[in-house]
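This document opens with one chain alone, in structure tokens, the form predicted on its own.
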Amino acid sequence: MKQCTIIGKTNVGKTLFLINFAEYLGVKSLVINYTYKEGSEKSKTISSKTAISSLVDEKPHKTLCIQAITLNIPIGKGKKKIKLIDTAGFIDGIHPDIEVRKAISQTLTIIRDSDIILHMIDAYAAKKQDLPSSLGEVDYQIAQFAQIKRGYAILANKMDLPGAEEGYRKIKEEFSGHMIIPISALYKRGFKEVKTFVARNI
């Protein structure tokens, strides 16, 4: 089964989009399966309205372990199975807290066995500012080590937020060359193109 793995920094919405992308393609009960940084897992079934209560946050690091969901694709008459997994969020520099550090090393980790790569970043936040400053440097490092895939796309999220499409053009710009698809993880705009660029590469 192929991996597609979601990453980015801290609070771009990885896992809201895990568990609304899991709703848009049908599933009605998501089962999350979780490994932790010592290597233990655990499954648990829960709805996707108690997923977004109990694992979205805007508190940093809410997410500090490997949380899968098995998706189905559908690809022309049938459908493919993929694992789709969120990750603990990128930050730029050294984080004090080990266990932090140690889930941003589990990321590490899973980039280099998964298949497709689904970069996420802050549309809204990339307007603000000149792109390096608003993006830090964690982002020009994340394309850079997931570009070797060929599965490798960049999602530029939050663009139901003002001001997100001067965002969207400035990373267009910025990364040329990379699949750029602007979505909404909230609103679940953009998932039809996320799920074509997905179907192609499994």
Second form
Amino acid sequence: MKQCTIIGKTNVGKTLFLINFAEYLGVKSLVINYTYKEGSEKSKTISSKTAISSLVDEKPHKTLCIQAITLNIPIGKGKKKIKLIDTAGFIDGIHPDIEVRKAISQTLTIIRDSDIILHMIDAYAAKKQDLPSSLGEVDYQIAQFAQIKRGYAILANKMDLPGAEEGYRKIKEEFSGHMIIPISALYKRGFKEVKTFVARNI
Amino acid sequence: MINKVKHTIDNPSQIHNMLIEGEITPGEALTMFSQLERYKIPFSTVNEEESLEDVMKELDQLIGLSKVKYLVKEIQAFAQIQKKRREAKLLTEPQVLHMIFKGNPGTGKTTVARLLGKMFKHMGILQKGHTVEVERADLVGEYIGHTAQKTRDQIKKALGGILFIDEAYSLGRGGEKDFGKEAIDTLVKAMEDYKDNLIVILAGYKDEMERFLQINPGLRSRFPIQIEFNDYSVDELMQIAKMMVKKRQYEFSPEALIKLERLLYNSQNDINYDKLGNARLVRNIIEKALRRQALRLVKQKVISREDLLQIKPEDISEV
Ligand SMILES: Nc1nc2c(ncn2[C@@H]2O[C@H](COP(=O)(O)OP(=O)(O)OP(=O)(O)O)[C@@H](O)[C@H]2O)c(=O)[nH]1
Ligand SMILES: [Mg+2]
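I would like to compare: after the form predicted on its own, may I see the structure of the form predicted together with its partner chain?
Zooming out: every chain and molecule, the one shown earlier first.
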């Protein structure tokens, strides 16, 4: 099964996208597979509502493990299974908490094995400084790294918020030449384009 | 930060450890991973070999030129093996790839030069692989010092690619006092200075080029590769003609083909055939035919699609 991994700075909306994108593709109850840093695994079945309230948070570094959902992507008349993976978010500097650093190390293991990388950037925060999800050096390093991958797209998230349009413009300037899809994980906007992109790369 | 630790990185777990220990940022870890990955799969072999194939295919698709194709493949194979030997730290022959192309105008010299540029680029021998085409007037100036300047300017443009000097023998004209000599001297010096990043091709009529080399014996060893471009046969010229009209979305009527063939036969017996320009002659005949066809059609009341497509015998004439 092909792996499609969502990465990006912390708090950009990766987990909310995972849940809402699964729902968009018709998944009623989510089977989330957790992989923890030590290597242990656990599987839970929950509704997307519960998932959002328990896994999405306005505070950074909510996700500290690998959270995966198996999805059916329609291709032509058929369907193809992929594993959509949510990861612990990145930061520009060095995090003081070793647990966070371990989680990021786990993210790196996952993306090295992934076929498709969805790099999420917070369009709302792209022109602002000092937010945990502001556009940062690590975003450029991700883009650089991802060139060796087969499928790589940037998801400019939170397009529903005021000022996101300008942020989106900045992202387009900074990452010209890459595939950039404006989305709102909250309102499920731009999901069709993401689906098409994923389908084309598996 | 990256430079500090770069030297020892040879496996992923090292990077993970540094990240967990808080020695490097996540972004730096990513950068190291890309370097590690690049090191593992040298992209010069994977990606570029594919495109090299494309170039070789392009070469194969040229009409005629069998001897030239063979030589180009020989050069390509040799260069590739030398590169492999160098990578394996074995002794290598010094690779001098400057060339002399001998042949009449319109025999494919420029086309082959351009392909060679691309080929060497894909093989990592040239950085850019572009071809700068010049002739005497682009190199030779009007006063002392002017020529060196002009020649150097052209060389600069060609760095990373091929400097193709058409009718190069004309630089040997006029003897010692001619500025052509100055151009040659400047060129020879540049070939030393930019040994690894410039290929010079001297092109011109066979006889003239041979005379030129006799007058400048020092050049022979600097241009170790000599390729002869023979005239195209009438058959080959016909193939070229058909390809040219097809590209322009025209077609010959059967009678037009016969007329063209006869015309080409006759021109080969012309004492000036070597100057008529082979493929270039074909192009000129075709371009003229298109104009004559247009002139014929505008006089017609009704013009069909068929009319627009077809070149008839009356459209074909000497140029
Ligand atoms: N307005 C708006 N808010 C969003 C959108 N996507 C995410 N958010 C909010 O952004 C915050 C972070 O969302 P998460 O999905 O937890 O972000 P994450 O990237 O998973 O972050 P970590 O796991 O903590 O690294 C939450 O408060 C979300 O409600 C969006 O499209 N629009
Ligand atoms: Mg999260």
